[in-house]
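What follows is one chain in structure tokens, specifically the form predicted alone.
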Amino acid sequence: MLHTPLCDLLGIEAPVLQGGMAWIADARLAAAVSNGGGLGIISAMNAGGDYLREQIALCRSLTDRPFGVNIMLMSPHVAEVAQIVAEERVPVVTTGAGSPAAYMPAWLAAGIKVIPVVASVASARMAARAGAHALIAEGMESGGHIGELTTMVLVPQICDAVDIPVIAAGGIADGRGVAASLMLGAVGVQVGTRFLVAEECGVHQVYKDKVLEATDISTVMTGRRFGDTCRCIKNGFARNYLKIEFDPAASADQVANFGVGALRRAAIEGDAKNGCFLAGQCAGMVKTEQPAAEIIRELCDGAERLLKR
């Protein structure tokens, strides 16, 4: 299996992290990824502490390998879940949507490896100064909330700007993406879209089918007008969102309220028309539903074959 310094840092076999996808990245998927040699991630999303404690306990019952929790720093429950991961001594925490500096002392004291997701050099430098162990440099090819830079240009600039390990994310779905990320200076990758179709992923089958049927032009960016850019698969919801977003009379609150609950409708209910199906541009490369461990092996084996050439 492909081995990099990230494996030594996190105690994993393969330098592959699973993305912390809200309503999708639960304990069962995280455990399957960790058992497959990567680092599985539980999403704390906007849920409260009881949900997270249950998920951590379930994950520990399914794997004895390292796993992580993703904390969305804009969550109304962020202080509570930040304390819980410290109390539970979760091996790894990844963060998004803000600076984790306020919670870093408690996490570091608990021996947690902290890996923020960043979309710019400035954010990377701030996170490194705060004590982060590594960074996830996420390009705009990713599904969900995204920045302005592509993975190809973001990763090497962040690698040049900090002296801690960098993990590439955004548009990575096979061994070619892994090999390219390593050539850009990263020590590993974070993958979300491909794990959507892992057999252990409990997302609604309609969601999986949307990914499996996607082409190179199946995703669209919403939210750019008010600075909350998000990538999702084109459908009725996405078209209506864009229509409202660019209505001159629409306010930021009106646009935001239109999207409330849309991800849950996609992930849990499988509402093909009114759900928001977050996925990266690499969805067009994802063609098979398969076990998480098999996905990890294909990513690493494919990269090794290219690197040996």
Contents of the next structure:
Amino acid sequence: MLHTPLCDLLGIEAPVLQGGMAWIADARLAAAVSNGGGLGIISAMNAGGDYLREQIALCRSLTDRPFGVNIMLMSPHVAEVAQIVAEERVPVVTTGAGSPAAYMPAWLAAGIKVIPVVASVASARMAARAGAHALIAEGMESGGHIGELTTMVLVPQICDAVDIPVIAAGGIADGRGVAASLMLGAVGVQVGTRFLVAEECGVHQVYKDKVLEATDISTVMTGRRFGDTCRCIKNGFARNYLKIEFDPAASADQVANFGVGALRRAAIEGDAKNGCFLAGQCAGMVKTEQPAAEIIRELCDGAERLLKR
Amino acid sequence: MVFEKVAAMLADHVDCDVAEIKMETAFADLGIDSLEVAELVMQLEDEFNCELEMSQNIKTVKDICAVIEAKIA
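Could I have the structure of this protein in the form predicted in complex with its partner chain, to go alongside the form predicted alone above?
Once more the chain from above appears, this time first in line as the rest of the complex follows.
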């Protein structure tokens, strides 16, 4: 299988990380990805410590391979979950939505490999300075919370700015994306949307169908007005959100309140109209529900074929 | 001194009159998003020759001035 220095750094077979998607990336999906040779990641989302401990234990019962936990630094429970990953000595932690500098000493002392998700050169340099082992450079093609730059321009600029390994994310759904990422200077990829339809992913079938039926123009960016940009499928919820967002009379709080509970409505309840279905622009390239291990094999084999040409 | 330098840098960054930058001015009011704040913090590190910590709590000119003053005091 495709081998890069990232495989040696993390002790994995394939340089493929599974995105820490809130309400979606649970222990079962993470374990399936890790068993398939990649790095599965559990999302700590906005949940408390008990949920995370339970998920870590479940993941360990399903795989003896390395896995990670994604910590959203704006979570109200961030201090608690940051301590739990250290106590549990989780092999890898990825972070989103801010600078993880405050938690780095405890994580490094616990032997955790820390990989912050960054969307700009300045945040990449700060994370590297704080002691990160690698970075995920996430372009705005991604689903969920995003920056402004595309993967194509972000990855090489971050590769030039830091001396640690860079993992590309955003818009990668097949071997072509993996090969392109390596060409841009990355040593691996993080894939979210394609793993969302993995057989082992427990998200509601309505969510999977939204992704499987998506075309190239099916996603839209919401929240830009208040600097909280998010990419999701353009359904009833997204259209109504945009209406409120660009209503000059609406306040930031009113807009934020409109989004409360929408991820749960999508992922757990499968509410096609009122849920917020986070997905990347590559949703239009995702056509089959298949086992996570098969997805990893296709990503790597496809890239290898292209790189040998 | 810190405020004057920060205000000058911000005014230059967003192309506004330096008089418009007050202690209570929020970055959001200037149309500066969190990615830009990170970049400005790096520039301020060079300006004041110190290492600053990024945090979600840096929202206003006053916040960033306090972080810098704590470092160079």
